[in-house]
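Presented as structure tokens, the chain that follows is alone, the form predicted alone.
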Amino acid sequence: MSRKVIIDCDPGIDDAVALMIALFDPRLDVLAVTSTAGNVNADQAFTNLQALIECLDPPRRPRIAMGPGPLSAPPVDSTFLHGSDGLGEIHLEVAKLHQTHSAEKLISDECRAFPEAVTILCLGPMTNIANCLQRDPSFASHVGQVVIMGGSVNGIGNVTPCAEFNCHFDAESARRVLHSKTTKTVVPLDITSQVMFGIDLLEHIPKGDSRVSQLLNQILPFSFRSHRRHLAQEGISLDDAVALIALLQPELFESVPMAGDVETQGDLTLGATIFDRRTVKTWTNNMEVITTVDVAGVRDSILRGIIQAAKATI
């Protein structure tokens, strides 16, 4: 029996690489994607959102919606590694919509049509996870499982130093979701900068005409070079396709119950996720946090989920 999911994005290259393996996997059933600001601009995301949907084309399309972003963000842009667009510069071409939907309604009418049956993969930040936490005070009750990528654990980051994007962007939806009394798992930036891509990854994607092959070898050239220009990094990591395997494949990661919070000021520490791993701690777990990861286990299985949507998008 599939589980089903619903994707909350804000999508940039790894987003992107994460959604054709979901919309493509049997073990899923994808019931909803929405977009939000993060890695581009509200707008820009769910133009990428709704072009990505319709290059992918999967056999069954999801609900999409569109979130409004936070009502103030720091200024810290990420199109230096994903393009001005998000997506390399390809520019897909998308039809305007008359009419959009909004994000928090989408996923709150899903998870309450299916009560405890959804699970949220939220792979940007937190905005509208916490939009639906505020608008509907029992919102919480019907959600399944929120796996979340975001957050470091080591206290080092990758858009300050001590604060990972999704969290910094905003912090204040980190928070609620972080206190909400959801069933969270926290899949940190220490996790997945571990699972690392070489150029050669670029010989794995299926040869022909697929949809997601053409798309692959359009968007993740661009990464590599971005990578390799502004990070002086040989190789990417996948951050948002590692989250999506930890919740397929969770035997390939270990977690353990931690008391976390996000900070949400500070010239210096803001969005930073704070743990308290004290020997006599104060505050109560409020998640699990993986902390161990299969790395060659992961990089098969992402792998084969590109593999597997080429075959099924020829």
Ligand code: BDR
Given for the second form:
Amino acid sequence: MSRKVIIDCDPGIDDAVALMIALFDPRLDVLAVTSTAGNVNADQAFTNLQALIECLDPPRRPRIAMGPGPLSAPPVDSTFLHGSDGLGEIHLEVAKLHQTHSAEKLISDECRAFPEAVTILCLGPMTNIANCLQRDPSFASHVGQVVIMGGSVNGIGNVTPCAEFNCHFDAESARRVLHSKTTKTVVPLDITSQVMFGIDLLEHIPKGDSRVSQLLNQILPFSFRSHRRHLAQEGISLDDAVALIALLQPELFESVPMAGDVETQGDLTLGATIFDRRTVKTWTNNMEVITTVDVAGVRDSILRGIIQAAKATI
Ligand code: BDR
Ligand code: CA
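Switch from the form predicted alone to the form predicted together with ligand BDR and give that structure.
All chains and molecules follow, beginning with the one already shown.
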């Protein structure tokens, strides 16, 4: 039986790769995909989500909805890495919808409809999930599991010296989700950044003009160029795709229960994740954190996922 998931994302090139793999993976039943502000603003994130679903045209269309983004956010985005449109400057076109649904409501409704059976995969700032928790005190008890791409255990960030992007962009929401009584697995930057892809990734995109291949050929070259130019990196990581594989194939990872929190105040440390790793700790474990990864295995799974999605979109 396939696993019911909701994907909450801020597309984003790596979000797009994760989404295309998930939509065509028979192990998953993607009930809904929701957008949030992060890599790009809330409007652009939803436009991208709508455009990706329309372009990929999966056999079973998930419901889609838009989140408003946090009330206030630090002045950061990732357009320098993902392009001004978040998808490598390809400016996918979509028809403006007359009515957009609320992400918070859609996520709550789906989790209530299938109590404890839905996994929420968070690939962006956790604003929508925090809003669900705030709106409905019973929400946490309906959710099956939350898998989060976010945070950093070794204290090294990507958006600031010590904060990972998704936790920094909406630290209050990240804290609310980590404090919630949900079952959580965190896939931190320390893990996702180990799975690097060199430029030869472009040669692994299946030949032919499947919709997935066309899309990847449009968005991935931008990612390599921006990582070289702005981060002096020859390769790219696809953080959100790694988080998806953690959900699909947990056997490729090791995790430990940890007690963690998110800094919501610091001038220098906003969004930094703090874990109590003292020998005698006083915090209570509140999540499972991935600590090791089979890099080759995960890379293979991502490539296989891309091939599978390409075959399905010829
Ligand atoms: C996370 O931040 C975003 O830029 C990526 O899409 C990913 O979700 C990595 O820190
Ligand atoms: Ca993302």
